[in-house]
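Shown next as structure tokens: one chain only, the form predicted alone.
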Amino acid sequence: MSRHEPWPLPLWIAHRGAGKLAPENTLAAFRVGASHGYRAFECDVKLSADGVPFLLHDSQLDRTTPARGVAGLQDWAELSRTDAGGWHSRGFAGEPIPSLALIARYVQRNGFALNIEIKPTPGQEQATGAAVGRACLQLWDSPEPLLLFSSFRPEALQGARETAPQIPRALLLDTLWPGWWEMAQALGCVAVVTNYRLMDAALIERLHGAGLRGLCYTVNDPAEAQRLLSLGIDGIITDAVDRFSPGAVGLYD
């Protein structure tokens, strides 16, 4: 896939479903993001102890649920009963941790695109990528699903490549560490997703010159969004779903 071939994601992508407006990585968040006009979403996926892909950012359950401990060490039957909404606000109390299967049904029924960040429990990088890739081929019935895999962990992307090579991949970068360029090419990535502070004219030119897309996270400031748009950025992942209009040519309607 090059910049001239079909691309699964619109320019504006809602971070973890709806940014800060709803409990992250829940179906409720996706619905809130959709209510603001978003048609593409980013979420974090890892594996339960019994191999079920589910949505959660942290390795630990402590921040976004009343439970404690490493999420990936618990079976899905237990995780599925965990309240992932009450920490955010009373109105979302009881919102469960969703499985990837649940989110897959929701986005497909609505024609939405999805950026799955593969977020493995430490030590399970390759296995998580492989399992997520395998699951997506089973869950998406389209021959060209509106999907993008991304990860900070090259091993996770390699795992996804082995089981679902046809789903495009992107390397996530918080720093431009030595060898990142060669790694992105070795993994067959079609895009690089960086911390927005890293993206400048030289980097986007290098990416585009090699036929790669350039995306940024997590862009919440209008001035930064405008700077990136002027550079020709291909994707903006944002928490500010109530401030940036995904249907606008610029920042707003």
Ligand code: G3P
The other form holds:
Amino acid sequence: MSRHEPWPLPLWIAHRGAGKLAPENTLAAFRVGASHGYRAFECDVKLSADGVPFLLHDSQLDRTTPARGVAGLQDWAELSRTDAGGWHSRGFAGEPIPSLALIARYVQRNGFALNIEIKPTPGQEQATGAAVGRACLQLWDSPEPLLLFSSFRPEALQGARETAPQIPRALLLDTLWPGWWEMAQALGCVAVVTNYRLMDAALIERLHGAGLRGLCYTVNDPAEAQRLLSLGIDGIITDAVDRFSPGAVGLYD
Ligand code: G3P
Ligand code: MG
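Having seen the form predicted alone, the form predicted together with ligand G3P:
Below, the chain from earlier opens the complete complex, with every other chain and molecule after it.
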């Protein structure tokens, strides 16, 4: 896939479902994002101890649930009973940690696109990518037009490539570390997703010149969004689903 071929994502992508308006990486967050008109979502996916892909940002359960410890050391039966909403606000108490299977059903029923950030428990990079790739081929009837994998961890993208080579991949970058360009090429990435502070005219031109797309996270400031739009950015991942209208290039503010 190059820039001249079909691309799975619209410009505006809701971060962790709906950013901060609802508990991140829950189905409730996706519903809130959708209620603001979003049709594409980013979420973080890792594996339970018994190999079930599920949504959670941190390696530890502590910040977003009442449970403690490394999430990836618990079986899905236990994780699926864990409250991932009450930490955010009372109205979301009882909202469960979702499996990737649940989110797959929701986005497919609604015709939404999904950017799955493969966020492995440290030490499980390749296995997580491979398992998520395998799961997506089972969960989506036709995954190619609606899915993008991304990861900060090249081994995770390599794992996904081994089991689901047809699902497009993007390298996530928080810094432009030595060798990132060669790594993106070696992994057959179709896009690079950078911290918005890294994106400038030279970088987007370099990406576009090589047939790659350039996306940014996590853009919540209208002036910053405008700067990226004028550069010709291909995707903006945002928490501010109530501020940025996903229709055309308009902002709510
Ligand atoms: O995928 C983009 C963004 O989500 C990466 O950062 O820490 O929010 O997962 P983080
Ligand atoms: Mg993420």
